[in-house]
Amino acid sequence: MTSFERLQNRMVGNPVDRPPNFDIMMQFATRHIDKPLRDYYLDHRVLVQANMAMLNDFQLDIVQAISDPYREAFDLGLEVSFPEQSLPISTSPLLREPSDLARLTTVDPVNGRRMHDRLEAIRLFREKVGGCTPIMGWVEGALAEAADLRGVSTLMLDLFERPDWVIELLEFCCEQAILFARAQMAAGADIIGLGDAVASQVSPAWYRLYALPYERRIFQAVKNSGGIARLHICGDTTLILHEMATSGADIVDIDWMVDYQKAAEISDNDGPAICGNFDPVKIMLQGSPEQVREAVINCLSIGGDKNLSAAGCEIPINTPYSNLHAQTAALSEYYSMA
């Protein structure tokens, strides 16, 4: 069974050989391959050679484009720094001021120098694994990309001051993010990813009017294209849980701070798939190979026929190799051991 059609058979509760590993590697990744951190988010090549390392490696069942939260912002003008072992820094915001919005227009994510080049890693993946192992593209949700052109905590307090303002914004940010998912399915990927982190930091009424809106926008989009939508929103969701499963995706990741058994309720009937959510620092980097075992048996015990393995966020980048292989091993003996 290819990894492509592990997926389709999980996500609908049909059997499968043994659960896909939807783990979200990046800085992880890098290490693996010794190549400098800077590299993979400014070299689509870097990106794919560590995303087939992991594939053949670890056995992942996906290959993955996402890097960092500013592909898109970066092409609208943010500026952001590139250090050569670490995170990218965003260095000040590119909307200092509210009547900045009215200068800013979409970009033609071809034309873009870090959208194109996701979109080269796409066609490379397609190259490489197309038809047999998934390929997932990113975007940032609406109110995520608010937050990376405008700053988190000044964004927080437009809520209050300027909601209308706020609006416009994420209108701006949904049409951004609809042209960056349309033409990462044409460049080959069958999975778009939609990271919302900060939806998580404000409250269930909030999420309902500034980010599941335009996460439905985006996801329509994406389905209309063809592919399958992936709702990545950090934190503890536990009270946006149902709302986050009508937001269109087919697959909705789950962080570890949520109880993944009051998680699995939104699976149930045609719900999304869910994908977690052990905890990537306790479990992954600081556990034993055992207590890793343990963990992702537990979740896929809990998360039903259609969830899929994964850590509830990104691998750490110093996360031992035995633990990472005791997650497959145990992925492998799942179904001998029921």
Given for the second form:
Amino acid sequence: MTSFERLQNRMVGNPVDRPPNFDIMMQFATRHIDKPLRDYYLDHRVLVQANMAMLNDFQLDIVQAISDPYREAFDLGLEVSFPEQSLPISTSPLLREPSDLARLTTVDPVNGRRMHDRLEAIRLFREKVGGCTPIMGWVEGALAEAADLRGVSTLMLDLFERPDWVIELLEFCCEQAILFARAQMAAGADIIGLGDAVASQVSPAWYRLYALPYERRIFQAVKNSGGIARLHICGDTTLILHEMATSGADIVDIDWMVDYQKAAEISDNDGPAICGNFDPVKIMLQGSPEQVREAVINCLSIGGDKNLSAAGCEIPINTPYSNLHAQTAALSEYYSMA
Amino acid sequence: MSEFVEQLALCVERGKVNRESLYPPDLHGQDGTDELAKQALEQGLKPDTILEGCILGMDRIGAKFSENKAFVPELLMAAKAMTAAMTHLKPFFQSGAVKRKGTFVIGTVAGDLHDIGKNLVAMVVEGGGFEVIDLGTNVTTAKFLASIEEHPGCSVGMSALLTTTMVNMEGTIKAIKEKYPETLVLVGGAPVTKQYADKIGADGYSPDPQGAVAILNKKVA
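Take the protein just shown as the form predicted alone and give its structure as the form predicted in complex with its partner chain.
Starting with the chain above, the whole complex follows.
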């Protein structure tokens, strides 16, 4: 069974040889091939090389063009610096004043620098593993992108002080995300992940107002292009789980703070597959292989037939290799137990 | 509790900054924390009363935040309202007429530039009646030590958002404890756990800002 067949079967609850491993790997993958993080963020060849190594050495069931939040924002004009061994850093917001929004225009991803680099990564993935391993592209959700452009704290206050302007900004960000999602699908992506980290920091009412409608529109565009939609909101999403299930996502990532039993409820009947949710720090980084095994099997037994295996968020850079191998072994063990 | 303290606390909790502010809609056109604090001083109320109202308001919104009944935007708005009132107290803090409970030095650990969590803690701790010395992001051990030297008896808070940077906490704590063993050190941030805090020698850990205030209050009780 190929990783693609494994995913397609698992997403609808059909039997598989083992549950897919859908860990998000970025910094760890770069460390694994002994390259500077900066190269992973700026050079699609390094990103692809790192992902291919993860496929071969840790039996992942996905290759992923996800890297950092600033692909779209960089091409829109945000100043971003790229230290050799750290995440990209944005030091000042692009939208210092609300009036700055009027000067912003969407960028065709083909003409962008960092968006284009991601398209190149997807094309290269297609050449190497297309049809066998799911290829995941990525966009920022409209609310997350708005926070990237304006600054998180300022945007949070804007929600109170100039809600109409925020809607205008979200419309812009949504339009940009749809352009980028479509371009990634055209380049050969099978899945589009949507990261909306800041959405877990607002009330459920505001999630429904300022995040969910745009997630739905972006995912609709993904579906219209024949893609699989994956929603990733970092943090405690307990209060918005059922709304997330209505976003149109086929796969909903669940971070480790959420009770996985509760999350599994959204997967019932025609609900999306859920993906998660052991603790990337306490279990993967700091735990023992036996603790990893227990956590992986526990999530699978709770998550139901459509559950995908992954830590709640990105695998930390210094995760012991033995713990990743323990996850791989646990997935095979779970199959033999079934 | 005086009617004024209650009124000010309500405006802090609800994030009502001034008469012009559109939020919250049901208080539109009414005085906010800015006007209330100004009027209180003009009417001869003790400056301490303004601090009392701010502490009460921030305590209420902080408790709601801990219970998932308020969220980051509400906390930021309350902090903005609190700051508008506290601005009127600056001369009294400088002259020593109004005393705070203690000093809290805070920063993100070396290598970490993510400050939203640190900012929230700083705001709530200030609203809890403490002077906050915000060292910003990417704070080196030397900078923490210099600030402790400058503010004898202070407590220290450090945060990290990344697993790659939280490991830097240990060295900083060790250096602080070697030179200033009595200094209370709190840690927090998304990847940090109580277990990790204990392991690296921190005196306290809290997953939310209100918990940090509780630990600091215990120290000064």
